[in-house]
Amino acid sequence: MVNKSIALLGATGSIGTSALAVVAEQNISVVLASAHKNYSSLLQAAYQHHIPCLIFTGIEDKALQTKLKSENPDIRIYFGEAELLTAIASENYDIALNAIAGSGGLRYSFAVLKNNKLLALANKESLIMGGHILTKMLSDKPILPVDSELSALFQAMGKHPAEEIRFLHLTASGGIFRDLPLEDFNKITPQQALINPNWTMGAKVTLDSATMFNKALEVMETHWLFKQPYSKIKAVIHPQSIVHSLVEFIDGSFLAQMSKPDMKLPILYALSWPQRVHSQLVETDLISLPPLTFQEIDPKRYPLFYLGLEVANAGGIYPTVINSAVEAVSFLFLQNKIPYLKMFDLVKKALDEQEPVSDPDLETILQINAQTCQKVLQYVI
């Protein structure tokens, strides 16, 4: 079992949901939990799971207020961000888990960090925005990846020091368009793009897995997390999505870290480090595994990815305008506003326009990334 209490933030989406059967199957305390709006889920998990404070932080009517908390009188439950930070700082636990989609979730990651508690991380745009400075807030406890690709890395690299190194690649599933012709790319859905062949995720996160965006996310989030050049980092299409990722060694060895996928097993491993606890959430079976094969990113099918990486390479503020665009032209072709080929387009175009910020602080991250969202939005409404 794991003998940790937890603040669970965003707790009704697909990472919270699978934390959610973590806790239960461990008995872990949750202190804290939050969601956007969707209260009926949030407070089915409550009584279920015993938890005692509830945050909302999109549920602005005054009257549906007063409802949710007289007819629950026995939850603490408050409205608004501002309520979620204040809890995030005053409530004793012992690990936050931050699952809050977007770049929303940055300025709660810090707040995680700033009062010294033990910060496990699915949100990709807090190290993408702020990596700089959320590594700088970093004693003697590290940031816990819950992405199970950064997962993998962390477990595969264990205490190996960085100089043992030759190599971190991170493998893709290569999304739902990895076969289809590219003479097809003009005449894609939203519906077609919000299906992934091997893994169960949110609207935003498959389509990044379609456009292959979210791994080049991840190459970032590899930078930061585990201290590696740009020059050190790459990427491969797995597409039976089993190898989670790789470590190669000065010596010419690899170590990967495998399971069928499924989030439970990264997010009880990061809930349950530095220890690993006996669990049945994930069981696989090697026999009936499919061959495992690996092939190459093709710049032309995934636009995206090499642009995230030249982002990546230039630093400052480009990566939280490449990320706020991204989640801006998401957003237009999921409404049908625009065209799957239009975001590449449309996301270089906000790059383009911006001028750099070498080193930014918390303020102008936030400020340029609500900036180039309503820029981008603009563009086409």
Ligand code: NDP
Second form
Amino acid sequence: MVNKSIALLGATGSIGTSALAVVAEQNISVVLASAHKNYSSLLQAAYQHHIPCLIFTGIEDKALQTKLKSENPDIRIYFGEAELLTAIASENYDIALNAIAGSGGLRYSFAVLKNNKLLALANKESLIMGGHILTKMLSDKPILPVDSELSALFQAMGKHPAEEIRFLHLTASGGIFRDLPLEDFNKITPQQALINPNWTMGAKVTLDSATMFNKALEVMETHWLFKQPYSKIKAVIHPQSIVHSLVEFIDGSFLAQMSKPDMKLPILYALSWPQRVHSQLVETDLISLPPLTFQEIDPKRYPLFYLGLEVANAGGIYPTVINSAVEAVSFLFLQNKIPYLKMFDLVKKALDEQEPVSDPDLETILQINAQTCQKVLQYVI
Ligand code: NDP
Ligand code: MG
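For comparison with the form predicted alone, kindly provide the form predicted in complex with the named molecule.
Starting with the chain above, the whole complex follows.
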């Protein structure tokens, strides 16, 4: 059993729901949980898992707020971003799991670390935009990765020092268009792009897996989390998603972490760390696994991945700009406002128009994030 209490931020999403399955198996107490607007799912979770405090960051309708409070008198219910920040600062919990989707998650990661709490991090945007700030806030406790590839590296690396690492290899499924002929890319629909061959995830991260922009984000996450230069971080397509990532040591040995693809396992490891605990949530039968293969990432098929690598090396404000621009073009594509291939062009345009800013502070990051998103939406709407 994991004898800890948690704050679950983004409890109604794909990661949030998997986290609730872990919570149920391990008897973990959830002290507070948040969602943006999905009150029916969050209330259901609150009754099922005995969660005493809920915060909705996106419900502004005062009549609905009053109704939700009066209909659920035994649960403390709050509304707005400021209330979530207050709860992060004032409630009593051991670990906060940040499973909020998108750039909106950064301020909450910042708040968790400011309050000197352990942060289990699924929200990859926090490190992409604010890695240089968040990592400086750490004292003796690490950020506990939930993203499966990062969790794999964290597990395989153990206590080995950075000097013993030759390369960190991130694996990628290659997404749903791994084998689609390139001439058919101009016909891709949002419905097709919202399927992942191996993982069930939220819409944005599924689309990012199809373009493999997701892997560029994970390269940046790896850089900040493990303090490794980009020259030591590689990515490879592994269509079966069984090997979740590998550490190559200076003596030529590789250590990999493997299991069936299921986010409950990295969530459990983040919550149980530094221990391992009994669990039957994810069982992997070696004999029934497909053959495990690895292949290179084709620049023609995945240009956003390679653009993401360029941006990672440029650093400064550029990771924020590309992340924000991709959020905006993802929205436009999923709304059928632009074709799949146009996403790359608009992201490139936003990057080309951005002046460099080195070592941006939190306010600058949040401001340029919002500006970039607006700008990209205005290219089209
Ligand atoms: P989902 O879209 O499924 O869920 C997002 C959650 O965040 C929901 O609870 C949603 O509430 C809440 N939310 C959305 N927008 C805001 C906002 N502006 N402010 C506060 N809360 C908000 O996302 P996923 O669970 O797929 O992903 C969550 C994070 O984890 C992302 O950063 C993703 O990249 C990362 N990740 C996800 C993986 C996966 O397997 N899904 C794997 C690795 C990383 P509501 O339901 O009310 O809208
Ligand atoms: Mg991942």
